[in-house]
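Form predicted on its own, single chain, as structure tokens, below.
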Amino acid sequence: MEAAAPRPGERVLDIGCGAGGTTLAVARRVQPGGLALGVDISGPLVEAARARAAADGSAQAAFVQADAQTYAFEPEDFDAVVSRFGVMFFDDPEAAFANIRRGVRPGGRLAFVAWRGPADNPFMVAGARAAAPFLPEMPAPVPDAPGQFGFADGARVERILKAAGWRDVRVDPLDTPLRIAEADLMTYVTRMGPAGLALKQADEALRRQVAEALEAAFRPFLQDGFARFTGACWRVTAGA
């Protein structure tokens, strides 16, 4: 939100906004006479999102289900676009940012957050490294392939702005620290990423031998009844 500082009556583009928290603190800030729109690829997120714009009363958020690669956005018609982990998932990442870049202003601005790589963000792998040798089936990661890690090169998110049109690309880093309840934990790993895809096919025993592989992998990271870790990111701001 400080890099992209939105201000009263623009119209901003949120991508890949998920449940709309990030599109919501957006129209806080976009009131009023603004709109904060939120782009996102997943009906349910999107359905959710409406829903709680809808019990939050805001007149200044609307949502969209779309590829925002493909999405015919106005021409342009946004004054800056943000995304929260929301960028990394484009099958053609120049063409996605070229078509996004059409759909603002001269003079508009670009500001999103990406995780960096996999070396950065030990907490974010830590699943998958404790579960794979009980599910040899889990695909390997392929670098810069869209995914969780597809920008944690950022001199290769620099080039991919820069090919699609945006100027005064900056791509910085920021550790932020993040904590998820440790009641909350082995629901979190067990169900997302590779690790969770492959559980959904293994019988009671291995699953039984894959969680106490996770307990053990995250035990490190438990304090005061959080698992506690740094968020490894890239901030990357551009201009139209």
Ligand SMILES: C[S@@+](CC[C@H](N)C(=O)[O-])C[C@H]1O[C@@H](n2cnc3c(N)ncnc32)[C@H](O)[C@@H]1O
Given for the second form:
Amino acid sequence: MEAAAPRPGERVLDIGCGAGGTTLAVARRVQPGGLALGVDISGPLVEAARARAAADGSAQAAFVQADAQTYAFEPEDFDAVVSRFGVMFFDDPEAAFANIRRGVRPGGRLAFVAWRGPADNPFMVAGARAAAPFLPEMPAPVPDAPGQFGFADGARVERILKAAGWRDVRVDPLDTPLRIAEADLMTYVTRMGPAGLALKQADEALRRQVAEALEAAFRPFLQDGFARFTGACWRVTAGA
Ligand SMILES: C[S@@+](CC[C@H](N)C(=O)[O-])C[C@H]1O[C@@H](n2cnc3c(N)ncnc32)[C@H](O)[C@@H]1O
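Got the form predicted on its own; any chance of the form predicted in complex with the ligand too?
The complete assembly is shown below, putting the previous chain first.
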């Protein structure tokens, strides 16, 4: 948000907005008169975001369910684009960032965060690693493939943005302390990713075994009622 610096009256696009947390944060900054438009490919998440904006009483936030890679944005319509972990999932990232850039006025800004690699983010892979021995064999992760760690290679991110026509591209490491309440941790780690999917089909005994393995894997992160970890990210900025 600091990097994008949305100002009153501006029109800002939030790519892969999920349930709209960042869109609403932008909406508060662009009032009066501006717009924060959240775009997400997931219908249920866009519905959740709309409900959240209604509860928030935000007149500045709107949402569209669409694939940001191909959605026909109005040309040169936006002053800025933001994303929190919403841009690593495109089949063709270069085409996607070229498409998004066409929606931004000349001189407009891009600012997003994406995860660095699994080696820098042990918390993010602890669940999958702990559950792996109990679950059907998963395909080995393919470097650069769309997904959570799709933008782990910062030099590649820079190449993609430049090829998509963005200028003044900067890719800087950003390490930030994050936490999840201990009470929410098991819900989070048993529903996320391929392990979450496999667990849905598991029987009660297997689920218990996996839960024990997960509890052991996350114990080292627990402190004062929270799982605490460092979010090892790229902070990426560019201009249109
Ligand atoms: C890790 S979530 C981040 C959500 C939100 N930005 C946040 O920080 O809470 C990634 C989001 O990107 C969305 N997404 C993935 N591919 C997309 C695409 N091609 N176009 C639009 N949204 C996409 C997903 O549906 C998901 O909501």
